[in-house]
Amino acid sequence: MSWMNDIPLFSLIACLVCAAVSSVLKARAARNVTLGLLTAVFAGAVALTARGVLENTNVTYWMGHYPAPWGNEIRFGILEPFLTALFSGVIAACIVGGNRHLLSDVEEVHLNRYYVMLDLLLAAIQAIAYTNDIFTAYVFVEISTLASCGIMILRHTGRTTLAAVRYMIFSLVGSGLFLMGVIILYDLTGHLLIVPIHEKLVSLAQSGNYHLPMTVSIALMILGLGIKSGMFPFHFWMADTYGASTPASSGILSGVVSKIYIFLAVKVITRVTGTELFYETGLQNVLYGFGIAAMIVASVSALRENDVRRMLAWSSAAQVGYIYMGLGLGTPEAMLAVIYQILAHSLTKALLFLSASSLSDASGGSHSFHDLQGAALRNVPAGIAFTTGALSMVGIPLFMGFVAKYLFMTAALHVENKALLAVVALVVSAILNTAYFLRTVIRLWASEGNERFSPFRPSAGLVAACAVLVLANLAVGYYSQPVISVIQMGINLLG
């Protein structure tokens, strides 16, 4: 089945073609093209993931007429198509579930441009996941940045425009730092393909030469990606970005865009430098400290928030903190927890943003907790969906969030010099999560004050999207072991 090796390239080309086609279509037709594209990409990625599990091997796809180290390559094993399937599925759910708000938040004449941006964003996500060239990754990081700003700013409100500008400033700073790291890396190694870079870095490390510039280049790349993904203390853009966007964009930005940057950081650590060389630099201790701080500081910010969407944004910053704490622990068990957290957070945050927007619709369009009193009784499907996502975030057994927290706790206990602080942070963060999520859930289901608003009927698309995300959360949480096994196989192939 060598024809399957062509799927990543043809999926990427299909995204670019669909973007061009959607630019001249009416909004409804452009939406159908994008949903069809997402379905095809999802199916292809699932097929590649299944083949990767069966064959347990990497595939390197040589592009163009020039071999390594001068040519360009695609390389994939299990994690690359696995995350591509995850992200394309989440984007599709956000489009379907957030369609009512898209029709009201974006002018019809501009709505096809929204789908053009999504097609380009999907192309960037796939390229970042599959590429074996560090400069190609940078190019598509920039495309992802522009497309992400596009799906924000098409909602024409002053607050959204301000949030989009702030997001672009932070994103461009992150991209610039990443590019500086790539330039230094190229100057040191003379290569842009990841495998030759890694071999040259190992050789330089063994010779004892250029240790400082190597450390600086790696630090710049990780810092740049950290800023773009919302790593503490560069996470303050998240509340306005996620809070001011249309719900579909909030779910995509939180559940997908920030996670692909994190996966690229994982590739830098495991494949560009190699885990041993990376942890010799000591940079993992910085990530560990930032992650611990984010888990507490962002959770406190969420607890103090009176707007449900901004609360979810601060919660996203805290959950990203879990990931960077895991990268800072520097063990295979922690890396497993990191990838599982990407999966859990992507599915759960999309569910929470979509259901929160529908609960706000049942409360006169308000996002404040005071007006959301009894919203789940007026909009039961959204109330059930939000409650499911909240219980997962808190870490109740049977949900994905519990498995993620358990994996982080287990990983932390195997690192003696970091175990105590990590465990304390996990416990404190879990308590804070419980405080602000359960407070919200109790308010949503409280009958007092419910008479101020009429019952609300959510759209069929939102009910369908939330149902799929709820079932996925329960299924992956309950049958977590097969998923963990697949992720572990993928991690083994990643290095």
Contents of the next structure:
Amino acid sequence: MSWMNDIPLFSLIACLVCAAVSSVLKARAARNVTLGLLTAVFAGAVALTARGVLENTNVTYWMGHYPAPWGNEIRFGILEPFLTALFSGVIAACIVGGNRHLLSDVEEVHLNRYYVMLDLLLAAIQAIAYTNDIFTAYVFVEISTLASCGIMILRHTGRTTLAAVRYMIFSLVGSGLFLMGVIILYDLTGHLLIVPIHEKLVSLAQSGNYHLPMTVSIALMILGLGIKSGMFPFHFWMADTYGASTPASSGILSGVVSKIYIFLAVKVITRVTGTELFYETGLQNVLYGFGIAAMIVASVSALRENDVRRMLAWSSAAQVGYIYMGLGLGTPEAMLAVIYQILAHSLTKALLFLSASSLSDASGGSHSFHDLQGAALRNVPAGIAFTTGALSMVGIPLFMGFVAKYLFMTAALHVENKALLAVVALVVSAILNTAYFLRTVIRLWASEGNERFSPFRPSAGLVAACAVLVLANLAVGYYSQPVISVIQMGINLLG
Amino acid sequence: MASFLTNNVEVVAIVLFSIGFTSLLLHKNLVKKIIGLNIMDTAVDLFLASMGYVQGKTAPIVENGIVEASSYINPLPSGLVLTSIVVSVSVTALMLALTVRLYHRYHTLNVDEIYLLAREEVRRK
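Swap state to the form predicted in complex with the partner chain from the form predicted on its own:
Below is the entire complex, every chain and molecule, led by the chain shown above.
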């Protein structure tokens, strides 16, 4: 079925066309166009994933009429369409669930631009996932930065604009470093396509020349992507960014945008350098250290926070820490845990941001814990959704978060000199997670103190989006084995 | 030391990159931050362009019927420089727009002052 190879290209083009069309449509029509686009991209990506699982091969697709060292390429196996499907699904859930807030946060005449930005963001995400060319990845990293800043600043408050400036500064530092790394790599190898770069790097490593520039370039690329995805100690922008945006944007920024940069880092590690070469540089120890520190420090920040959305943002920083800790462990089992964690965190964080916003609607729009007392009783569907997400984050069996933590734990136990610290950090972080999430959940279901606010009916879209995310969480948590084997096949194809 | 002298363009590029990088991160003034960003991008462009340049060769446009690739410089880095300029222009435009919006609201360009004012604004609500 060779026509299926055209799906990535056509869904990219469809995103760009929809963005152009949405710019002249009314908000409602633009929303429908974007939802249609998301459905189409999702369906295409699911079909490609299914075919990838059945055939278990990579497809390399020429973008133009020239073969490997000259032309541009996209390449996909299983993980690329799998993550595209995940991300388009999460974006769709976020805009359906966050629609009421979008209508109140963004002026009606500008609302269609929100969907323009989302279409561009979707194009960038797909391009980063599919591309086989490191400079193309850089260009789309910048496009996704601009688009994600766009979905923040359409909310015209001072705090959001300031948060957007901070986000941009960190992002630009990150992409500047990434670009510098790419250029040094090009300087060393003379290629921009990932496959020839990899071949050249392997022969360079064998000859023993240029070891230092190679390490520097890889370090710059990983550091740049780390800053952009919120790696410790560069995670301070997260609380402002996720705390000040409209809920749909918070869910998308934390569930999708930061994860696609992590996937690009995974691609750099597994495909550009190859895992063996990467682990010879010793950079994984740095990632491991940063990851462990994030798991503890960001969780402590979350514990001290008095604003539920900022608490979720700190928790995102901690969860990103798990991912970098996993990359630092440097075993195939840890890579499996990393990809599963991307899936788990993406679904769960979107759910938490959406339900938290609905709970604060039931508390007079306040995000502080004091006002949220008893909010789940006033808004039962959102309460159930938040509780599910919180239980998953804490790592209660049956939920996805448990499986992710289990995978990290087993992976850590197999790495001799890193096992002890990793296991201690996982346990401490789990205890801190439990402390701040259960504290919130208990407060939400407390029956005293809810006289000030009246019961609240969440919008149908929010209930539907939360229900889908809760079911996805339970399904993937309960039937984790098939998902894990698909991810495992994907990782085998990647490396 | 000798390699510093032979690779002087790269050294200048790295120095410029560091200047831009530190001003982007450490300056309090938003406009100076944006200038830092531009210096950083220019440094990257310089680095790229110097890599593709071959001493004594010309731009790869066929003139006087010379078609051997060895008579021309490598055109790919020049193409990358163009892309990088486009990216930096759009990013600068967005940053300037955000700065204008913040200035209209808070009448200052100092990030710390804006932060305090924004916090106060939230508290008053």
